[in-house]
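Here's a solo chain for you in structure tokens, the form predicted alone.
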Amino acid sequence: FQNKFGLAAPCRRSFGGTAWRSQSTSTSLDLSGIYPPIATPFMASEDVDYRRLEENLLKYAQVPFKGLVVQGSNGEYPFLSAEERVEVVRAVRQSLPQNKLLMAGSGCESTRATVQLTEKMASAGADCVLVVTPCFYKGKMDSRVLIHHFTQVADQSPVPVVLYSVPANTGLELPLEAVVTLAQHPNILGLKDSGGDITRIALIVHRTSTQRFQVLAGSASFLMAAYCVGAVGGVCALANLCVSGRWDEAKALQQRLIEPNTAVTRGLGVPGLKAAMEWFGFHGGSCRSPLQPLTEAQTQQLRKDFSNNGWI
């Protein structure tokens, strides 16, 4: 049969002794490019504000991004029910141009729940899924366990899988050897690495070079460095300068991005991101509890981080 990417694919394939029943192949998607990890807007009642979400999407559509990451860390996915997560992805797919790639976060703590949510995300229109490392029992999440988890998910996913390592949030980094092993799976497309260790990223690129495995920088703070060692994309417009060889301009832009980006990722997190969105014409609004709005002092410092670097 013909899958959604126009490539013929078998219904079942064996990997690591298990049955892979994906309807697409990891090589059918080119991840290279930039993907904003979009926020989830809420009403005062903390219900998802789909009208505001659509307004934000119309503004994103004016920028030549490769696609969007939906229900990633910036989407506050741990605070949404499984049904809400799927519905947000469905709403984004309806508004997003068909030529834009939709990467949907489907990671859960259990393998079973991740498999089930992954299938629902695919049905809602996701082109691929972003699967974060389970971390509640992080002391038990060694390479053997994580390889088994991601293999089971990839075996049963109808769309390609992107691994997601974000140690600042999970307290757990996906081990290098696990990444190298998982890169051999025909339905694992690549890795979003938010750790920022450029040596690690370079090693992953080098050791997976024969697998068509694609690495995305998970933060604008180290995007240029990640491009230098072989990453294919990331999360901000700096990539356009890198790809076209305009390295001096890219370097200047990277330096201007470090302070504000650090403030809205490792520093203030999603409340900081949502505050900054308002300054640039997007709807950020409040977060879902227990996250709280920035204090006045935090807001002033964040604004200073942006203004000192020429952004506002």
Contents of the next structure:
There are 4 protein chains.
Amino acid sequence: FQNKFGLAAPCRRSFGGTAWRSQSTSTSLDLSGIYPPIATPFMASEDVDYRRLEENLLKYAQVPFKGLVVQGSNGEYPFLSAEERVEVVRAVRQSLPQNKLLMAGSGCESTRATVQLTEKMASAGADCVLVVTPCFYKGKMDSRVLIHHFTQVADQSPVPVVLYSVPANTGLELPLEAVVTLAQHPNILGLKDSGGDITRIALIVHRTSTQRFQVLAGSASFLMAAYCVGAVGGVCALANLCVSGRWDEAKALQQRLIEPNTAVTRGLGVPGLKAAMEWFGFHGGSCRSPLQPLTEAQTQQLRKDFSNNGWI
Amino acid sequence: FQNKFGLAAPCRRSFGGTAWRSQSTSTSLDLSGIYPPIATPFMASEDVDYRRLEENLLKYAQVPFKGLVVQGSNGEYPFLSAEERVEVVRAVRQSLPQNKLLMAGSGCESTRATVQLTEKMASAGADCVLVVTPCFYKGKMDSRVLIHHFTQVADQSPVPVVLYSVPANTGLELPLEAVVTLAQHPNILGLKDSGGDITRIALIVHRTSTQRFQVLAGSASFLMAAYCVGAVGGVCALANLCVSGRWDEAKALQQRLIEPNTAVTRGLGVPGLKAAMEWFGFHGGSCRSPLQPLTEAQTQQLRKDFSNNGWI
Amino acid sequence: FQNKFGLAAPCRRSFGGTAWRSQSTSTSLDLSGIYPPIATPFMASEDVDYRRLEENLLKYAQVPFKGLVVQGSNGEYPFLSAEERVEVVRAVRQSLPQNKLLMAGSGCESTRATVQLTEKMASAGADCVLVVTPCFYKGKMDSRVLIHHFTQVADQSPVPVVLYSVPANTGLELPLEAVVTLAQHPNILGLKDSGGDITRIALIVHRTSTQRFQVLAGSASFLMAAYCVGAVGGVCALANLCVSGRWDEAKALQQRLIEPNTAVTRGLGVPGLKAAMEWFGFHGGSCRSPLQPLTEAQTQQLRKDFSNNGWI
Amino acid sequence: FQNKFGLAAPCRRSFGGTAWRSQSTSTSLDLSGIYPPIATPFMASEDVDYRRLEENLLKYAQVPFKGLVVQGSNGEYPFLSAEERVEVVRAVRQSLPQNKLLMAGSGCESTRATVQLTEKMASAGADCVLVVTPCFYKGKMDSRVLIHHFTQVADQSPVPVVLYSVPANTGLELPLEAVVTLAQHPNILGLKDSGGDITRIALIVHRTSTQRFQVLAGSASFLMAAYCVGAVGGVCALANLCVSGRWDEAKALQQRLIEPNTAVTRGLGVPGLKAAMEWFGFHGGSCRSPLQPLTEAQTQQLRKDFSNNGWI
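Take the protein just shown as the form predicted alone and give its structure as the form predicted in complex with another copy of the chain.
All chains and molecules follow, beginning with the one already shown.
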């Protein structure tokens, strides 16, 4: 059994191979597969560069991915206005084939803003939304509060909801107990877990095994391990950047990816991703301020991480 | 020597007692003194309740404070739209006597949004702006990036800028070296430090002693210690809530305040502050979701922290 | 291909199946397999209870494990004197069949004490030693210092050395760069990694793939994932406690183990392990002070974690 | 009012000025004042260099300190055997005038070892003992466990006990609730707090104000602030190194000390302290391994921290 991308997933949870768009109810959306989290290109004025965005999409179209994550952390969504966030999703939907899933980040700090943006994302063509944990008042974001927040959002969302836990950015992990409770909500499909705690991922798979709850690894660094304990796919910036052919040798790919991927995800962040994009023929360019381009030394180190592993 | 509130500050830095509004240049704005960081009251619909806001301002007017912080962390600014943030500042300015300083929070994640909001805050009547560290990409927010961000904002701001470091919320402390560098900017007045690391506060005072850089303690919990090492004032929610008379016995007040204040600042957050406001005749009410009201047990514990220390 | 315990390890690194004791040089010691980290039973006086220790060993002998870890974190070694630590190892060696590997914890805070204890452990019959990172001066334990420490120990040790990183206890992770450098030492065999960061484990396997460096998972919670990215075995308290038969269905076992195992390793610690030992016919008993027995509530919760997963 | 060292302490708790040795009961031991925490000099062989230790004591004798801390964190106690720890205390007692207080570190991981070492320290001439929190099983060291530990030790100690919380080394802060409970024990005198959280220190002073519980700042970096909120003294490596005259201008001294002191306490540790000792005519020398001497770059930076502040 192989997924669309030829990536052998020897120990993941089995599930029916039904195409998600042919189903009538949200809960049957099949998340399994690999998703590039796309970056947002900017012009020198720091305005969104829609032309380059479209050119990147053409390039992504050559990779047999399952869909796209738009406005995830790699999309610099906290630097975009609500209008820009929706507009980018609309632009992507127009270019993206209908059989590709569009997962749009719609999380905001307040519940009301998240509900509103979620509705707009659905109208703009998102197949499901990715909702990050609110995080500014992190000391107050306990299970009670987060369950209330995500329940409100899922109750009112026209499309299925994927929970999003990314502690490196939020300083907050969506508590296991909250995940288990929320997994019972009919409009909550799964979790993108970018924390990479494999024990927690395994425990979530185990505790939600009677629901149809799907876990996506938030990074290529722990993609294979996550498959191994029951995740169904991953949101992997670099995986899709440099892998355009078949994943016949998944394990070797995993090994070669882990060093450059870790350099980006644990070290250099979006500026690192955008630098690497240029090396692979995508438009990367600058981030919005305050994010700054890599220093020369950082660029050289990152280049070494790619070349040492045979990618460039 | 006593400040306006009668709080003896035996070991703080000396400075001229000039009134801040009589000066022609921004750098002469004197921040010394105590500021309530006001909460934002909401209606049951979660819309801003401007009537109750104004009633609270009338009540604050009975306390001889130096000014108000509007849209700080206690104002739930991350839950307000940019328009609401400006509107609240405008409403406060209309009620606030001209001799009271209005410090408005204008920090956003992106530099461009912060610059824009800063200009609007100045137009709405803010005397200076309080600019929090961007924090979502915290792994990338090093000194280089933050110096660039705050310099851009200060260069373009029509009013003086106060740096704001609040690691409990942002997961990020504005690095000491960045503070020292930014202290040289003519439009950067000082720092509100809510981290409470007294060694760092003393070091900042020491390293900026040749500039006219002013440090405010971000909480009543370490107000007296901060004065002791050279801070010039504080932004203290509870201090102003329950102290309406003279601070003839500052030390005893400090001791009695530290337990309820710690309960709020380290434990219960804005919902705790709003609960306490009700006990002292202010309008508190609910927060915007996802923040939830205190549980019954939390309320009782907080009430005990106040009553044990003779406040209620 | 299955290991001795019938645990399918579909994606681990391949290695020769040679028996470790038939080799003439230390570097050929094959660590692959599963090791119970034995607890130290105490009498009511808190003296070591050697009789009960031996009875536990008889019980362990019914499980086809690869060997034993003696004086790991589960053995309460920080509470034993150097003499007691050696004496326990000597006692275990006398009962343990020669074809079972004895890995003895010999780490101390100072390099000199570690060298001395390592020699005594070898004399007492240890096949290899497990050397934890010194940790009290954790702020100073950088790669330079740790490479120096482990090199000194490995240079002088009569038996091969296994590095030991257990950040939950030491507050310190042996840096990746230090591991990669130390992997080149001919007397350093491998690493027991109890941190459970699967990205790091995969990266260590990748970066040391040209050496014969072997990684052991320090807990059953991430055993299968670690196998998946190239680890060769694990040190797993509960795995051996409750699994006495074949591991025909490794994945199901992993799933059922993760909840009780996490309860012990992330929550209840040695007192939890010792409580569970009693339920499976081993002698557990009390820990040395300051460790205290589980509270009644903790005991009930732990029992539920076992019974919910069908172990008791 | 000034203490022996001329250090104005304008806002500390008042207490009787009785000399501690003239009292018949332990609870009357007055801890107020400043204590150098002495380093342990080693020979090239890494054996304790008793001759140089004595020469250092002659140099300390020129400073009017209240007493000495022997075998604190700066004494590298985790690298010494129990016998060495006692022997160093005995050697210091022989050189130290009877009117100087000797506070000896006697903390070990197990309760039984701590009780035994405490008795030996008392026999060797310690006036009181400084007992650090056990820390290896930090996840289990909750209030219940720590109260039990310190109570056992205090019950059996022939001399008064001072609690010792040093989270930078132990990864563990003695919980506030445990401190408040333990403050009621007749043989527990006070707390050396090296964490530097001034809110916590103030809260401890406030919560123990009805007992005769004395708090010592664990570092010169926050000495003045600690005095300000009610601490009675401090254990300050550098303070005594470089200040041999009167502290007529305490505040200026504090300001000038904070930078080099922070460099040592938050950065360079014991190797930094020992380097600085040489500059002031003390014997510093090497630490025991694994601690290594400063690099050349670290030495230059530290020298600059001292020279910039006018100390060398």
